[in-house]
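The chain that follows stands alone, in the form predicted alone, written as structure tokens.
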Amino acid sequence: MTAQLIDGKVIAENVRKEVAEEIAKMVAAGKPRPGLATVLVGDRVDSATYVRSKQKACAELGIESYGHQLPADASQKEVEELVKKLSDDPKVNGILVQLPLPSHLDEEKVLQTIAIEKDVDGFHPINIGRLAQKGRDPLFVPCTPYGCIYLLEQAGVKIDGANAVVLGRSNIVGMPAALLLIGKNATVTVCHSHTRDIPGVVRQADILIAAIGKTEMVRGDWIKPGAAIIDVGINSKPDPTKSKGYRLVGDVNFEEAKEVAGWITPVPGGVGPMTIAMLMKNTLRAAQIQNP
């Protein structure tokens, strides 16, 4: 194996262990402890894991959790009136709304309903904004992108001057890991559907980050030597060896890649770790922010 593995478990165990130590000065200061809301409607059960294990997440950290759900056909204004009643609660310091929102919720709506000193999702449209504009800062950046940038840095990976290309688009992943990029001074290309000769544009990469939801869709040959790769992606493929009839893998087709890549992150084990970490770290901010 060429490639340096980047272990997000390791990284991310660390970023849990500062937050727990951040928390534990403030409450020995006579602070209230930080308090982390959770929204989710309807019953995906995607969803409900992604839920519980943040709620677990907050109970190992010594953050208190104010979990609740709606039933799916809950209307605009019962979504929009319990996020209002959590920004204007003092004891939730973060709100997470669950995505995404069944199809008939004004996504966009529900997300401006939160205090953006409480948004340590980093999806409202001001913080959005902020992170598109140079020398505006967000309050908070989303936590799969923040953690993407974050396992770069802890791998020693040099991005100011770097070519970076980010695969896929998405207002979750893609288009904010896009924008932390160009901030940290890279130059950054953006590859969807409509972009022509993929495998080319990859391979100038410096960096990529893999986030376009297809199974190993990127090889090993598309691959430049020495590149550092952040899979992003989490798909389930055919394997009859494991109990469960499958097997997690990501974007990037794993044993090629590591042949030709300087840093790789391995699925699982790699970004998914981060994703947690880096809420339980803007959860954290909120409260200083809130409670100075």
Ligand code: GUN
Given for the second form:
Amino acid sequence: MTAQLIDGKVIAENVRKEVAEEIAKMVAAGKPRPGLATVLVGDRVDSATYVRSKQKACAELGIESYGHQLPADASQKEVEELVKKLSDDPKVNGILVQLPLPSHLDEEKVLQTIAIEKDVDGFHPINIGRLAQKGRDPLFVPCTPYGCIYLLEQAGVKIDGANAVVLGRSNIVGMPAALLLIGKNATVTVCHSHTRDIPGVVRQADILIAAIGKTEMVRGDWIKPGAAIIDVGINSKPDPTKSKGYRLVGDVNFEEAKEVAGWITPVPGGVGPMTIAMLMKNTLRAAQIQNP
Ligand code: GUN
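Right, and the form predicted together with this ligand of this protein, after the form predicted alone?
Now the complete complex, all chains and molecules, led by this one.
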């Protein structure tokens, strides 16, 4: 193995420790404990698991969490009214609407209803708009892309002037990751389903953020020697040696890539733990903005 492993578990744990210490200080100074409201619409098992992990992290760090669940057939009005109520509630500093929403709901309209100073996911159109503009800063940066950049910075990877390639253009990861990299002076190419010669584009990358959701798509011979590889993918791969019959792998073939890259994140234990750590950091920031 030539690559240095970027250990997301250790880095996320350090972020969580810093957040917990800051919250303990706030509370000791008589300030209200930060509060995060979660909104889960419907009964997707994966979404319910994510929301539970977020609530567990809140409990561990000293953040109050307020869980709200609506049925899968909830109306646009019901969801918006709940989000408006939470936006007006002074105990709630951050609001997280778990995505995806059921397909009959207008996601953009729901996200627009979140008070901007409580938008700890950074998906409000104003926050995304600010992220896309030069010289403007969003109040909050979306948690997974924020985690990716944080990992690169902690590992000491130079972003300024680097050729960065982002695989995937989702609203949650790919697009905001590309905008963040541009803001840090990288030269960025975003690859998607219509891109010609993805391997050829990836071979130019000093930094690769893979968020395309395709099992081990990126092969070792696509990687520029010494590149930094951030693998956001979480895919299950059949594995009869495991009791569950599968194991989790990323969008990058780790065994091949680690022999060529300069830095690489494992799956699991890379980007995964960072998403919740950055959500906790954003929630602390929201509380600091609202209760200065
Ligand atoms: N679904 C997948 N990732 C995320 C995330 O970071 N935030 C929300 N709200 N929903 C998601």
